[in-house]
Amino acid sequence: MNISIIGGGAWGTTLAQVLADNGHNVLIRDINDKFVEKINNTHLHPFFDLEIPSTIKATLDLSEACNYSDILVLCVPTKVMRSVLHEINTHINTKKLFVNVSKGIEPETSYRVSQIVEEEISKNKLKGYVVLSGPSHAEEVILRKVTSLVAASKSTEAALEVQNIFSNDTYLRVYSSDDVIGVETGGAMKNAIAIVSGVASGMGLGENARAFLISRGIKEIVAIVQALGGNIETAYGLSGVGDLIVTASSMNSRNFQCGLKIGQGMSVAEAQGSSVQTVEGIRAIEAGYEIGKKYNLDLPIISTAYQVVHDKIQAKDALKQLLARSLKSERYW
């Protein structure tokens, strides 16, 4: 089967290897000519300098990639997702299945990617939409280490198709789901708590503090998922708590590293700018804060983090603010 990947960064090219391992033909489209040249001429991963299957090809031409297959895997930052989809819509003339593997919330609108797709892709060009998400560092998947994801769609047929395309018996297992809202929201909001966990580590607060912030952060992720119409089971599954586990304490996590640098004294802008990959967690904090206001949710960790990323308070004062809240019983629902 031919499959197109839009975005040949760390995760996009890694997923290309998964698909090639599974016997599919893959064409990656990226705007970075050095990435494209590296994939085509040296057969090396553009980020990790590891050899990838020579059957993987790359192009700068979006039209070529769009018309290479009927399955388009979206792997671009959410801040540019709308513009990319708008352009894709001008290049396609047949129905496509869109598979989103980016984890984030659109700036300004706080839309999930499925909502952006619905607005930007004409109905007569949209075969279906699937979000593929879960605890998955590209640094491990590229080495073919065991990983599990979840494919969610309103269409059972589409979810099962993606499940089968990406799964193999060696290192990648994919589960199916019909909870698009839950999977998208959990995948985005865990980045917010990963930032907070990184800040705690950067401040030298210790493992006890991080366990406190992560476990109470789970409650806030669940509250947001439910408020938006997702299922609590999804929030506690691979795309929610599962992804949080791998993101909130690993140096492979760009969001954890960003928080770590903030905790060590860097400004938010400096911490974001120091990453060669997109840090979605800052926007997730902002989106979570706005969602909390809209639905009147009690989100003390995200609300406090919002003040930190907008330079209203210092990280050390944020900790005092959280600890000074009125005492209460531990209730998760």
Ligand SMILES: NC(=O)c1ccc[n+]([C@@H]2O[C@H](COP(=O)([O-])OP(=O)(O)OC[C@H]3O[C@@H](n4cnc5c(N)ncnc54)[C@H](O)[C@@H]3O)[C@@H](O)[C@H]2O)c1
Second form
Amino acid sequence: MNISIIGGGAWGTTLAQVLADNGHNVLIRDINDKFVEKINNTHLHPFFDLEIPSTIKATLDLSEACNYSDILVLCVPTKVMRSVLHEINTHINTKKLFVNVSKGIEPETSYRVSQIVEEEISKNKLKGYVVLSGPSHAEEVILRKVTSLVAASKSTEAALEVQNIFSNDTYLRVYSSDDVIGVETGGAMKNAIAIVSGVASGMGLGENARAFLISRGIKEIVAIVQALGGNIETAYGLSGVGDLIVTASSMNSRNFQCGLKIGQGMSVAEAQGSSVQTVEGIRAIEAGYEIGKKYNLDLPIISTAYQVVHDKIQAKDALKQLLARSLKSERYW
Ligand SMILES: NC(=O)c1ccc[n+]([C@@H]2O[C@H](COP(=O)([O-])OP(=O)(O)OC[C@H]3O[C@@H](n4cnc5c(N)ncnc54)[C@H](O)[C@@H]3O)[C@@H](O)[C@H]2O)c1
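Moving from the form predicted alone, what structure would you give for the form predicted together with this ligand?
Following is the full complex, with the preceding chain placed first.
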């Protein structure tokens, strides 16, 4: 089967290898000509410099990529997702299945990617939408290390199709789900808590403090998932807690690394700018904060993180603020 990947960075090119391993033909579209050349001419992953199957091709031409297949895998940073989808809509004339593998929420609207797809892609061009997410560092998947994901769609048929396309019996196991809201929201919000966990490490706090912030952070992710209409089991599954486990304490996570630098005293702008790769977590903190206000949720960690990323308080004062809150029962909602 032919499959197009829009966005050939760390994750997009890694998924291209998964698809090639599973016998599919892949065309990647990226705006970075160096990446496109590297994939086509040297068959190396643009970030990891590891050999990838020579059957994987890349192009700068969005129209070519859109018309190469009926399945478009979306792997661009969420901040450009709306404009990329807008452009895609002008290039396609037939119905496509959109598979989103990016993890983020649009802060201005608090929209998940499925909602942006619905707004930007005309109904007569939208065959279906699936979100594919879970605990998956590209650094490990590119080495074909065992990984699990979840494919969620309102359409069981579409979820099962994506589950089959990406799964193999050597290193990638995909589960299916009908909870698009839960998978998208958990996948986005875990990056917010990963930043917080990084900040704690950067400040020199210990494992106890990190476990405290991560566990209480999970409660906040669950509250947001529920408020938006997702299922609590999804929040505790692969795309929520599963992804948080892999993200919140690993140097492979650029969200964790970004938090680490903030905790060490770097400004938010510098910490974000120091990563050549996409850091979604700062925007997730903003989106989480807005959702909390809208649904009147008690989100002390995300609200405090919001104050830190907006330079309203220093990380050390944020910690004091959290510790000074009135004492609570662990089950307070
Ligand atoms: N890296 C991982 O391990 C991983 C795993 C799962 C999910 N994700 C998610 O995947 C998304 C992308 O992450 P990444 O790690 O691949 O980021 P990245 O920064 O490595 O790659 C993003 C790519 O998008 C390209 N791009 C930017 N604007 C574009 C446009 N308008 N059209 C086409 N391409 C464009 C960039 O040139 C770059 O190659 C993020 O939402 C991230 O959270 C990443």
